[in-house]
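Next up: a single chain in structure tokens, the form predicted together with the partner chain.
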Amino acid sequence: MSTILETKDLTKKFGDFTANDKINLTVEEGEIKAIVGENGAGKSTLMNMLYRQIPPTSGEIFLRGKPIEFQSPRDAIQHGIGMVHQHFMLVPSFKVYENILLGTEIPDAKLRFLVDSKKEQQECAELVKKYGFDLDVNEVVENLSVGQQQKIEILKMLYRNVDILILDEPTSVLTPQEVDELLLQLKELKAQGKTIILITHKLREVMEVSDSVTVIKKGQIIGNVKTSETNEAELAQMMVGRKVLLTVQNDHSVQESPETIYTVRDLTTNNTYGNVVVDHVSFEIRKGEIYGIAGVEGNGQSELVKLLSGMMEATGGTVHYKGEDITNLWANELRSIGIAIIPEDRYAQGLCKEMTLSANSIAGSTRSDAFKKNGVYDSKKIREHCQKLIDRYEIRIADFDGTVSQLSGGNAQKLIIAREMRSQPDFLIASQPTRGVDIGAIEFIHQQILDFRNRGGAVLLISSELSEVMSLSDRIGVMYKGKILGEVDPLETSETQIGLLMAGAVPQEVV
């Protein structure tokens, strides 16, 4: 084997912060090269330089021992060097096929100016039949699943001849059939003379398919091992930089009681193209219960979140809370009656950037008397406030009167959280409560989450990590497509069986 593709003391900053600190990584031509890390460690900043979607502070990259400097993506591609990035780039009312040629068409043979399509989709075809793709050219890209239009874009980039193909984050969006079905699909490619370099967090998906693996951990190379030489705990160590403890679990230990605190009855919504994207959803939650929602990214988890938070309209069902009708309440109402929400973009939803930390800790309940003197804002009570929602949740800033940019993501997290469990609400909506965040803020948030459930609060978790739904829930509803398809008992069921559920298979088989 003969290296194909390396870097040299390659560097990016971002201002004073060092994504990437002098990485020198080597890629063997053929190889699957998987470059793992936790959120924010620098994996993606990385291929972003190799693909020259951004350009690097300082550094080399040699394509096959020849120093490079690509100009732009484009440039890259020339070189053999594609990318199918972690959102796709497709025109969703365009066929396979006119995807695939974007940019490239290939025109007729006599009039120069029209597409000769027929020439187009017959290349396709040869092309998904090459690499061993299920895929028919002539579907329309929209009526397709993710797991599909993942395939699109990697067709995209073998239909221009590239020897090396660089995956960020690929799986996140699949169901775990669509996963293993793709990583056959590079075992195939590699088959075929590709190098491929995968960009993950998730170490299954390492183990099983890669040859060797570089750690980066905030924005350093820790170690390159090869994966038969290694194992996924040692993987683990490596990335966090000590021993991952076991996560924190629901050990069902705390009896819910009987009493029903939170129920929704058929409730539907359109988005703004008018497409019921919330479909008759129905569930109900007790006291003392973590009420779990899983599902593929996309279903409608978002939506259904919008709408019990007070950010979109239902057109059918209702919503009621201790007994009371709460159907389409704004958000500081239901903060109001002991409804807790932590919204699932914590940066969209959750807090104001460009505010201050005190200004966000006051959120939602802009209209609390707490925070008022005669009847107008007190600033010593405001920062008060805010200073024991810092010093309770161990909450690390810089500034205290700076804005919330100057926090990291978990620390920012922490703070949504410790301004909405600050009224002692009852019930607890939390969507995608670590998304993004390192692993000790994850364990702490867990945490948090299980202690508010073992006072006796209900819980509504929804989010796109199987395994956190997993860990942390006493029942399990499963999104597919708007509706709720299945609930499962987390003790009984296996991933693989909420893996098919939320692919949309038919509910009797699995429960």
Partner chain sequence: MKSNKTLINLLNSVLPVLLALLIGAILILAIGENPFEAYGIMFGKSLFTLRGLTNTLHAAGPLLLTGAAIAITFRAGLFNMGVEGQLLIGGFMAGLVGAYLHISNPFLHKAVAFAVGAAAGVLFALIPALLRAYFRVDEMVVTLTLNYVMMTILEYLSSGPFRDQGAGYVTTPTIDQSAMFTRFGSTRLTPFFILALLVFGILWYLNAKTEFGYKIEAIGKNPEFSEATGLRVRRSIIMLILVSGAISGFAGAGHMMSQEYKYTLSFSGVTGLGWDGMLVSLLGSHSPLGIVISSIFYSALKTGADNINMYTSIPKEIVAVIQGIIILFLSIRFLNERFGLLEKLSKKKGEKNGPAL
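Starting from the form predicted together with the partner chain, produce the coordinates for the form predicted on its own.
Partners and other molecules have been left off, which leaves just the chain.
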């Protein structure tokens, strides 16, 4: 194989912060190159420079041995480099073929100011057939699954004849079946001569589909290995700098109490458009149990969490905690009765980035007398409290008096967990607890959740990571279009079976 893409000393600085430091990357033609690293390591910044969404501060990019300087993403596409972002850029009300050709419409031969829809449909149908993608080019995008929408994004780039395809976390919102299908399609694209750069944190997928792996840590490349000569444990150790447990050590023999501590009955709510987004959801959680909720993002999980954590109002149904009706209580009221909350978005709902660590460490407990002296906040008590959390939960900080914005994603998440566990709650709502968190912090957070369960606490776990839900949970409810379609035992259920539920198919045994 010959080198198709290369960078030499590619550097990107944002003020005094160096996001990428003299990156020397080599990508061979026709290979699948995986780029892995902790959250904030600089992977996406590097790809955005290759795609010219941001300009490099210094260094060079070589395409087929020749130095090149793109002026825009459009310029990069014209030179054969395309990128599929984690968040899709589609027009929901447009049809598949209209999205594929958006910006490159085919004009009518006679009336140039009109579009030749028939020819567009024909060309897109041929493109779909050529690459073996199962899509109806006349279907409206908003009617399609997330996996099908991702195929459209890939086809957009293939229509523009790109030779190098960059995929940023492409499996983060897919069902297990869609993940398997995508990986097969990537192999097919490789067989047809395409070069693929895959950014992901899922090491199983790296091992299954890639030819080589580049590991980035703190903006620098610390390793380049052939996939056939490494393994998941070795890659994880390179990323984090120490050995990491890649599997959750969950002792399912720990018996939950027969006492039900949390009950949700027929919980329902509408969004601002009047659409039902949580539809008569019911479940129970016992002491010493982790109840997981799985599902493709956008099926009501976010709204369910908001209902249960006081950020959204139910239009029907009830929530009971220890026998008391707590439906539609505010977040501070929930905390006062022993419920802890790890929110879905740590910055929008859990922390104030511009406030100090100490101030964030008492958020949600500002009315407590524990941090006051004669009715006035006692800064010494608050600082001592914050330091205890930092020590106990191994939160890595650069400046105690600095702001949360200076923390990595993993350490910011640790601060939330430390704060929520401080009051020794009996019930924990954990929504996407490891989203955007590196492998080392994931291991720590998983252990904290298990330790809480093993002490007799009850947990509601909502995660888009199916492997996380299956490894941590004692029971799993699967959400689809606002409803819980089925409830399964993770020890007796496969990812395939849960994946079918996530896609809306109801196996007979869980009906």
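Positions refer to the first chain, counted from 1. Each form is matched to the other, and the largest set of C-alpha atoms that superpose within 1.5 Å is called the rigid core. What you see is a predicted model; the values in this text were computed from it and never measured.
Participant: On a rigid core superposition, would H87 pass a 2 Å threshold for CA movement between these two forms?
Facilitator: No, because once the rigid core is superposed, the C-alpha of H87 moves less than 2 Å between these two forms.
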